[in-house]
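Here you get one chain, nothing else, as structure tokens; it is the form predicted alone.
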Amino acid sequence: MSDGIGARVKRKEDKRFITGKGKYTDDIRMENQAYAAFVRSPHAHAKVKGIDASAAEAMEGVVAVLTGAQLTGDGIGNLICGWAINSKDGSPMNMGPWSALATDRVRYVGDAVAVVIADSQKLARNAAEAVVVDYEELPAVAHADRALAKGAPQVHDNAPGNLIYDWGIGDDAATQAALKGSAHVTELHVTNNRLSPNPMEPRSAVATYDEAEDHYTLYTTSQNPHVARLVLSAFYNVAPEHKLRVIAPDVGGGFGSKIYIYPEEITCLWASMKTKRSVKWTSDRTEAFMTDAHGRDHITTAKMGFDKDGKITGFHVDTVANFGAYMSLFSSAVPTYLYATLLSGQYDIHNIYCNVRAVYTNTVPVDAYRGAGRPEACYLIERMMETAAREMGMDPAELRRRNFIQSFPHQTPVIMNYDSGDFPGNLDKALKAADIAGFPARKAEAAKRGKLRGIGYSCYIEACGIAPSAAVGSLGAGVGLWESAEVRVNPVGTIEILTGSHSHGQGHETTFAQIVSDRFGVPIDNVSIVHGDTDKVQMGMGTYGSRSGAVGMSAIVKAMDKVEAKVKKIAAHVLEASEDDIVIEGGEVKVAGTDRKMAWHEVGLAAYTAHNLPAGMEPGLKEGAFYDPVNFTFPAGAYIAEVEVDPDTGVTKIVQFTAADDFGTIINPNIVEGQVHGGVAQGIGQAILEQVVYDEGGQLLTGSYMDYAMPRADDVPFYTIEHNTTVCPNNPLGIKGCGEAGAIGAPPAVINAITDAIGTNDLQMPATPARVWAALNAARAPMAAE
């Protein structure tokens, strides 16, 4: 039908959000509904010695004032982080505590020491005003290459020097003897900057406490509210799990940053069984700066080593990774096994080494943005390959060409096994998209106007539905990584789908009801998808490393066939037919080469008239399953930025900008693109304007947006998409995911193209005006000393 797989079908969810009918956290409006306001450390490291909330507590309409030591005194657990990872010698990471409410030392500047509950939000943040800490300042260290050194002050007592882990991946002395014995060795020092997540809608939290039926009810932002309510429970001692329901209504995008549970969700949920009341608590854009978990932070030193004919022989890797004042749920695999496993790119490389030492810092915690660790492999192996192209006088499209991966399955010498891709057709339909042959007219006709064109590319693979379970777990990840899904078809043959993953921007009741629709040959708006209630939905993992097409969907296809199985014995057993004889066609169950047929709601209702069901059967139609992935799905692609730099003043502008993808089977391409788009501009925002910035002591100077660049719409181009795909040969769909490329290939192609036009390769992202007009005139400076 026109509704299936590959329809351009529109989101069928944008018209409440068009029309201002979307349903957020922030609109739940409870009973007996008081407010939360937090009580914020302004220092980045200070030892708390008292808190006097009596002015507070004296305030008409303030409910209570609570501290972390009552938090503590009933039990409530500390954040953790999920995923174990262990240094070469074989210790364990260093996990420092983090209470929702900090005690006794508070560790950045918005540490919560204490909130106030309030009849409304004015008064709660009054209040909280009011509240007088008395802190003893602690010296600060801000930034990870300082984290490290001989006598920086300690974030926490249990990781000496800072140090969380020092991990390593690959052969250290096969790369070391592999870059000695190579005829040429570029060498790159490079920062990947810090960036906040800036979802459109700020987190936000609404917790209510049943005293009648002791159950707890927490509205949130998440992407993820099964595994919320699941850490909750189990290991923050908030609530038993099957007393808790977390419901994540409409959610305004995440990026990651909405993965986790926060110290706001512990504190609200408590709160509202302290104070009997429902507790609401909603973020503004300065703690979001302050709060939400922020991404990247790498700083990197690597050589490449390459024989006489250009080819890689070997790749060394040296990352400090910087994750803030406390490990956050998912940060210690990021520059692990979502980083260092992605190095080897599109290349095929027999030697690699990285080695990544993760430190503690008095900033706020770092952990998965979109992305999540394969941006800043991307960034560094892209941003080697174009530096190598140009020390050697190589064209970097051929230097590419030269170490593409050409068969598959490919293992490469960091774990992941590639099971499919086409690379050279990635970056042919880039390079022709592009017109790269008319570059140089166009490169000379800027250069009439005063102005510097360069060009850029990038090649990017990524490791999308972050699984199996068995890879995963004995790597230390603390859950599954599956997926679930239940098809329910109603008596009337409607059909609603109920799944585990969750959509917070990503069109999932449109492209989830496509693929039922292309199965059933029933309309899309007879498919409803339900997601994101824990008492609705049976136990699913949620939505992030663009696992709802790869794991999700493949979860709903294994129930689809649970369902089809079962329609076909109703249809034979009705129209007097062999089970292999049934087909289903265009919304109709028939006995193939026959004119017997039954409409999909007959079958439907013949479902539940149990009295003429073949003998045995139960009536229903209703069937679940759990989808756990035998590998990573890896798309890839093509990118290719050109830009124009204005040389007086800095200014860079990208005038065209093509991605050529590789995604499997698209379901839907208005959705894929618009994926792309997105992702595109981000990785935009990273490499010519976004950067958290703290000083030396530790103060966030980029708390809102005076501050922090977002890129706007005269900042992006008009994008040339493309798509070359090869079906993914692990799922029964053959997706591979999107959500994330865009990101990932953007930054390394937009800086290539910055220092291909200035000619100097010394510029570090953000390359903002300042930076590159910097850089610009310390290359032409020997030249005019000379």
Second form
Amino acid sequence: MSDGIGARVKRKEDKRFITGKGKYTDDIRMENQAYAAFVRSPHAHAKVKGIDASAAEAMEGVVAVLTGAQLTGDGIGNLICGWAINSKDGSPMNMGPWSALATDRVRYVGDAVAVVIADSQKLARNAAEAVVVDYEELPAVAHADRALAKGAPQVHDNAPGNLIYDWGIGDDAATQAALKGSAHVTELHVTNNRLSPNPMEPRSAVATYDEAEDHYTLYTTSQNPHVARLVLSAFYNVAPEHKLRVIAPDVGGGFGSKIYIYPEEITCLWASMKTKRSVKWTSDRTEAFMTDAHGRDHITTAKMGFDKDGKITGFHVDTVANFGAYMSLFSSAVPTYLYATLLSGQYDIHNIYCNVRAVYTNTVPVDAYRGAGRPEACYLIERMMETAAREMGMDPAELRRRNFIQSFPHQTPVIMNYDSGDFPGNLDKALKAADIAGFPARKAEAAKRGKLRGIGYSCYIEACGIAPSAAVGSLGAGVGLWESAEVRVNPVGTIEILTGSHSHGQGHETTFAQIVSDRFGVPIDNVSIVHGDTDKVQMGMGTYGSRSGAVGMSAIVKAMDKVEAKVKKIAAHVLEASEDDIVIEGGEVKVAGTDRKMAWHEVGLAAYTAHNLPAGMEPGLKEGAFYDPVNFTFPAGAYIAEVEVDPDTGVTKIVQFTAADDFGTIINPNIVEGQVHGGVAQGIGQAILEQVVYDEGGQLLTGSYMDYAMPRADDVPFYTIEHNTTVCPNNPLGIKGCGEAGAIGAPPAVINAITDAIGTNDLQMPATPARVWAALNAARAPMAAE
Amino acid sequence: MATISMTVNGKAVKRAVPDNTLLSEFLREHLRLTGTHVGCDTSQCGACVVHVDGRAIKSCTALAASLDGATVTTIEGLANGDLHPMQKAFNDNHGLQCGFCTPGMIMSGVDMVARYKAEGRELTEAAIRHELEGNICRCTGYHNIVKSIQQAAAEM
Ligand code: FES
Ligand code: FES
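Alright, leaving the form predicted alone aside, put up the form predicted together with the partner chain.
Every chain and every other molecule in the complex is listed next, the one we just looked at coming first.
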């Protein structure tokens, strides 16, 4: 089937977006809609001594001013982190209370203390300015290393020393011993810079309370509307699940930041009940920088030992992770089970130990952002490999080759069991595509132009297809991470797929239709994908962690298995053949080896007319399935960045970027390559441009696109993309996932290239022109003095 | 309040709106043309780009009242019947993912191709990337957006 698996089908969903007919949350307008504006703390840390809303309440068009005291008084619960992590000593993590509207203390700039509901957005915002909050400022701490220092300001009373947990994985003593006996040890101190995910669509929510039905409807910018409903019901007591419908319509990107259920959505729902008005809130970009969960923000010291042949002997890692002021929904899992468990990288390492201390600071909460933990792991390992190769005078490709895992399954010392891969093959493919042989000539040519040309590698692995429910449950997850699907074949043979996955740019309306087309031979235009509405779709866990292909599509396959079984029974009955002889081919249901057949739609019709079904069979043709993965999946690849640095200005130009990825089965190469493009651009952004900056007192200095450098079109090149597929043995389609690879693999490749160009390893992200220039000149200084 | 008359997507419109109404608000809230998006508050992202009297502008940065009498084209009005070559090119080249930046990208793309054509200049890859300085996309890494504009430039 030309529209089936592997076809470069153009996206079905594009039409509405390219004609301006997409329907995003902020495009929705309800009857009788009011607008919310939040009163936010200008202080990083303060006591709230009083709120005087009288002036705001007296303003024309103001419907209500609501505070945290009223919210908690109505029984709305605190926000929670859904993954329990214990410290090494067995003690539970220290989760501080987080109310959607702060009552007694604010802990970061932007922490909301009240909400104004008014007839227009402008009125609401003006009135929010008129709410007078009496703050008593407290000392604040913004940076992770300072938060652990003696005498640092305390963010939460129940987290002494600002420590949330002190967690470890692996064998500390054995790893230390291995390092001692090593021929060479490389030590690195790296920061993984704090980032703002920045989907282009700001968060938005429209909440409506139907008094007659005692029922709520929430339109919201979510990657997982069912998870939102679950959390809003079970933990925040907004309404029980059957009284709450959550709809995530077209969503303009997420990258993790739209997984979480934020104070604003909770408040809008509650305010709609309080005011008996639909309540809409749409973030502006400044508010997004202030309140969307940030990503990364690790400080790490690590040592890697090698024997005389360059084989890794041990890897010892000590990381401090900044969680911000409150524990966001999945925050605790990111620097533990999504980070430390990937520290074996693509290498056969027998001794690994990682210690992680998670700390509170007076900054916005930090949680998963594209890659979530895996970029931090990959950056550390791949900077380590490149640096070690330079120190030992080895070719960095050769050092990696000597350590690659070659056979599967492979059990690492840090939980993960890799199921498949071809790491040397990925690297070979990338080296060839990047024309490594021509690099010396390109470098010499650049030198003639006064430019320093450098090349850097990165061999990444990630754990995707999140995740086997029982396994993550045993590690502390509060939810199962299966996916569900329903396949409805209509009487005319067209098909609806209801999925718990959510598309916010991933193109599910096309790729999910392709696997159905591939299986049943119906054109993709006869398949529609229904998602993003808890009233329509039975259940779902949503889209993040590169799970829609590996987990979401697997659920569809399981439901299709059931449909196929029933189709075969019906056809066998009608065609008077044995079920085993029925085949589905080219949109027809046939008796193999004969000319007896039914058109696909005739089977659909037979199922619904029910005039001639096998004895005892229920009418209809609709099946559902839940799929729970048996393992993570392990996409892996090799990335090569080539850069030119201007030694006079420190400006880095990415001149070539090559990716060779193993994503398992590819449904639509256009879409997969698009995911790599976008991920790589975000990775380049992290490497050379992006950095959320808080000053020592916790004031946010990067609150707009004037201060936070987003990758723009002339910051990136055309990318060269290669595929080196090994099929995932653990799910029905053999898919590994592709959504995060670029953001994971790109940063170390870029930094390895820049450090190669400038001849020093001492460089932190983002490698801004000022930093590159300083590093270059620090490296040159001793020479100048000679 | 200001009473504003405009021709929007070929239709005459007239609305009384507060003086401080931005063109983006006028289009989205008063005319309910929600294809024009707002992605920032500092005139940086370009999600809001529309054509005013034949020139691309950021509608979040213009007061509607200052454009009384203007002729405005938004993404909804770009095609007449068939897709505009730029719209088609974005579909052909997978030039969009979440679609949020897309209306602005398409409107900027149409404008740059027209300008370079009028000035007899070649719209190279480097020129496209430079011209997209004011349009941010977080999804596509720009690769397929540049390809889309290249294709449309050849066809327009
Ligand atoms: S909304 Fe106009 S430039 Fe961002
Ligand atoms: S397609 Fe999502 S921001 Fe460009």
